[in-house]
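Single chain ahead, by itself, as structure tokens, in the form predicted alone.
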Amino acid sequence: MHMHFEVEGGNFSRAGYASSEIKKVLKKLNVNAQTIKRIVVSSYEAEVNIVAHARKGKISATIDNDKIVLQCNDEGPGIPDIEKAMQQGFSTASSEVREMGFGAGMGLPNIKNNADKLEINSEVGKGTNVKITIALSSETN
């Protein structure tokens, strides 16, 4: 099964929305309650990152019988250095997105502490792709 969505970059109203429609597919697969969240969790944070980040950007959700995989890509500034942008608390969200409660840097440290395999390839001033891989568990809920 796969699922597209295109992300506006600074519509917060819609910040969610795809990672609340993945839920709902997955949820209707019977996955377990508890990697449902890690999985909305991950695509949450990356579809908020668009959102304050980039200009637009696009997410696709891949299911199969024993994983998802999110592919998050953005346009947007790209990420000069990786290794400080995975330290918790570490942001370069401006002050707006700030006063909305956004950019408090745990948006990749939350996907990185949420995936069972994490990868970001990003170039400054093209963009940032992430890519979220994340085993769906044979419990039932």
Contents of the next structure:
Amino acid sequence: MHMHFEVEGGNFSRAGYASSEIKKVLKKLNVNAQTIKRIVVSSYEAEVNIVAHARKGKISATIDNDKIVLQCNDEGPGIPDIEKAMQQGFSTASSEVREMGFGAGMGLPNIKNNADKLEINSEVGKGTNVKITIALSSETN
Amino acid sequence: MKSNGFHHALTFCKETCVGCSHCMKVCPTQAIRVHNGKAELMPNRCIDCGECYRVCPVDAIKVEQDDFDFIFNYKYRVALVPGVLLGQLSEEINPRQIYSVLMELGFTHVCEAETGAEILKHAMENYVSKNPDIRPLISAFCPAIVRLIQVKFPSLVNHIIPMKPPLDIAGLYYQELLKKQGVNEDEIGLFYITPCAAKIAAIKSPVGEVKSVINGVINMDFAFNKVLTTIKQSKSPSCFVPSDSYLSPQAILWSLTTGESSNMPGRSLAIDGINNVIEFLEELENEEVSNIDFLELRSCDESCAGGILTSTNRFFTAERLRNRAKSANRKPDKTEVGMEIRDFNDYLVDHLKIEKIEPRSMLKLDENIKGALEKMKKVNELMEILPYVDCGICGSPTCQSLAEDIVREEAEVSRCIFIQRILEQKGTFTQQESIDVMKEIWGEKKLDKDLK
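Since the structure above is the form predicted alone, I would like to see how the form predicted together with the partner chain looks, so please show that one next.
Let's see the whole complex now, leading with the same chain.
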């Protein structure tokens, strides 16, 4: 099954909406609670990245019997040095964003820690595509 | 603990129910459906919060209680009295007068339910510092909240501090105190005067325990009326007046909002009201909340002062308890009841833990992902044709819940009044069929009215 969400850049009051909707579906699918947590952390971080850095973006979730694939595509500044962006604590967020509790430079490393597979493609001045894959398993109890 | 079903303190009286669906609309876990003109409970979803009880216009929802004479099965009958009972009565009425009336009714001992709060407070502080990896930790005080987390937020069950509430500690303490005086355990009956239904359910089928130490419950509205009538009718109580008890200000305030959080180290938050709690837990689960050490969550607005079995305005109750806490700010006299509990400290600390709290998700459409995905596909297809008005005329609280009921084969799509009109337009549904479906949901009576 597929889900699509439009994400608006700069709209922090709505950040988290897509992750929340994805979570509701995963609960109904009886996905293991720990797995749901990993997925929600990953999608939330990706969503906040779009809100904080890009003009706009899209998140799509494709769920099948054994995995979820999250595609997060945005139109934004792009990431000049992906390796550097993957380092914990590295952040280009503005001071305003940091004051709101975001932009601590934990986003991408956090996604990496929670995802089974993470692919990032970025073009400076155009935008960033993040593809997150996480395997699913049912609740055991 | 294995259990084949969950005990519920709330029961729906079919004779009285008029099928108005108020209860169905306010239920925070969507545990109510209307069938044959009567509200019905889905037992695996109900958390005994009592929101349905509050809104029922005809008193069709009953809160079970033990027959009062049941207390006389025991030679030693201990009334465990929560502070909110005292808080409901005017400050002119002395707590000792209230205890005296309870003893006149047949109790042999009276113990304040918050007596064990100090011991619990230290144990909880310890647990918070010894489990730095789990944040925030959630208090298990409110049984409706524990059940809410089990059914709706199963991923958060390990955040709950697995400890008994002060009530159980007070019960254990009194049991030990009497045993020390040479009384047999089976001669002791512990009875809690409860402000809410969730406490009853927690006593009858405890979470994380095989059996509760409490033997029975007396509903607070019953006790309140008894106490007030007795005091109004006789100026001076005729029986023995027990000695004054000492509770610390923290213990007195424990059952009110911020009663726990204000005592906990680190960053704590107190949230009351079941819908506020749900909203907050959604955010917590989404990882949008961080750096909080302790959460005090209470199902009722103003916590236990707003319990469904209370009789006076919750804000006055809270105010009186705060006044009582202020005047309790003195050094306790060693002879006062409530001081001996310190002698049992080690025993109580050893016995206040409960077993692991198990998740029991009510949200899953199927046990395995493949089956659930197929069912969800059907739900989504149904949502394409359902009207998104959540009118409840189908007997389910929302269009989404109707779609899920259909997929679980507990309802048919023709229950939707909009679908009925569409089918009638197409000529595949007759007026009579539509009437029959409506009667099946709302009963004969609603469609059997004489219009002139």
